[in-house]
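Take a look at this single chain in structure tokens; it is the form predicted on its own.
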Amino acid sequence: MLFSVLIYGSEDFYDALSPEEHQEILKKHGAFHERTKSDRSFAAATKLMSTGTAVTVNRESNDFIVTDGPFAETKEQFMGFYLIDTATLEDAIEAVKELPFENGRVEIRPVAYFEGADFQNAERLVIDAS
């Protein structure tokens, strides 16, 4: 089953980290990457740009209103996500325990539809961002 792993945290917290502290967090993400790649549950990952780059689109009647910023004003921001393909929710929970939780939280949610990869036949979505 395909699960989204939604990562929430504080941009202010991450912006205040030293380069060494930032590297420690990236090591935990690296361990998660390696685990999910080695057991073939990795599907995709992305890190989102800061909320200062976001816009929100709302519809009121026939008008579309575009405002600067994310859709919700909260202390935590949506930082990025992984897609993992595990047999059960319990397997997804076990995998996610490797991610850093020092300042944030992770939401796991099943994905009902995903275009671009045939997960029944173990095809993975690979994007070269270079």
Given for the second form:
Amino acid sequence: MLFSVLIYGSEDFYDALSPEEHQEILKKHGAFHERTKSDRSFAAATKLMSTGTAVTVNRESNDFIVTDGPFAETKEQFMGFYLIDTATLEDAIEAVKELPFENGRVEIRPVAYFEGADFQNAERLVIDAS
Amino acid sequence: MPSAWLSTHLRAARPRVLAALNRAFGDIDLAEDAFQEASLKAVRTWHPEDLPKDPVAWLIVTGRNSAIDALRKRRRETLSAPEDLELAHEETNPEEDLTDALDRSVYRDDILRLLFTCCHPVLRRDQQIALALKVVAGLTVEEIARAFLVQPKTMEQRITRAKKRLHAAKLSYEEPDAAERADRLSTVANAIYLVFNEGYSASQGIALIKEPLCEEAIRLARLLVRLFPEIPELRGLLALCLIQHSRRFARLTADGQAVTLEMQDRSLWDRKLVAEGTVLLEAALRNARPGHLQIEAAIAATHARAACYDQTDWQEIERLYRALQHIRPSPVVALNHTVVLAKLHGPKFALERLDRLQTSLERYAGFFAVKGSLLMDLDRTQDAYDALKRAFDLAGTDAERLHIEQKLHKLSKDT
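Can you give me the structure for the form predicted in complex with its partner chain, which would complement the form predicted on its own we have just seen?
What follows is the entire complex, opening with the chain shown before.
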């Protein structure tokens, strides 16, 4: 089953990291990449820019309202996500233990439908959970 | 010795905790001491594998208790001076439920108040920078002294004097209204840009020592953008810092010589920072409330878009300089505008515009350096030589002198 691995952390903390600590965090992500790619469970990795770059689009009756900033103001921010394809939830839980936890937590949520495109080559990949 | 992650948590929490303590007690010194006490307690009691759920709240509560203890102690020791015990603003009860203080809107105003206090207009620029780095970013006096190339003792005195001046100014701590808040934000944004520039405009050789100033300025700008996403000028500030910072590896040669924008190897520019800066700027400009930082960021972004110097969109940059001159007129902006006009309309046109600026810039090396270059382009060798000589005599830094020397050298070679 395809699982999303949603990474939450504090941007205050992220900004305060020293270059060495930053490297250490990247190393753990690197290990996660390596492991999930070697057992062929890796599907996608997405790192988001800071919430400071976000805008939120809303519709009020017939007007679209674009406000600056993320949708929700939270103590921990949504930083990025992986998609991994593992046989069971248990395997997914096992896999994420490789990720850095110094800066927050990881939410695992099964994917109901996934469609991806290699937009360079215009090939499409569809995974439907049903 | 605290574990690395623990000290990073403390560093990350510092601005918010200190801002809350400063609000509760209206005294930066007391707030700093209280934060220090709370940090020591955290180092003793936090387990690296089991941190408090909300380190910021934990530190605020612990710091507040420690400050109340300190005040009680002071009360016993200085019975003759009871006015010392009054909190700076009566409406605040330090015993109040701290959950209020964790509310986001309060954080916003707390941090703004703390930064505005540190960057207050009663302070000199160098005092503003030093205080923001010490109090908000939490750099040590030694670290700041190193970045400013002064003795720690000198820096200590500068900070002490700044705090005294703030104390003497008896700042009011009333809640700002919308207009006042906008004013304060703009003061703070400008001060953070000063911090960045102090690091960025460092002359050759010491640029590496000064880099932490750029990093801290970016960290503060990121915090402000997070707290006030609706203020476009703050996004402009962050965009400007990020795009400038993207050139840090291209600005110096291996032996520490400054490289002009024209000569920089653009493959060394940090494209991630450029991308983030560019999208921040786009989001900011959608609001159609441009400030000078947004426009300066737009100029930087236009340079970043050009694959090489020859492909620079000088027309766009000229428009932006005109806008900048309209929003925030200054002789130096006018001078830079002239440089761009030379790219578009040739040296003769630019020189005529330049001569009008002479009275306001006659002590400014940059003016004569530009004038010298334009005269060189017009083959007026002797006049060019005189102007460059004048620029050399007025130059304030080694980097500037070196730059002018290279031009003088070129001049003597060409003739």
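None of these values were measured; they are calculated from a predicted model. Residue numbers count along the first chain shown, from 1. The term rigid core refers to the most C-alpha atoms you can superpose between the two forms while keeping them within 1.5 Å.
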Quick one: how many Å does the C-alpha of Asn62 shift between these two forms once the rigid core is superposed? 2.7
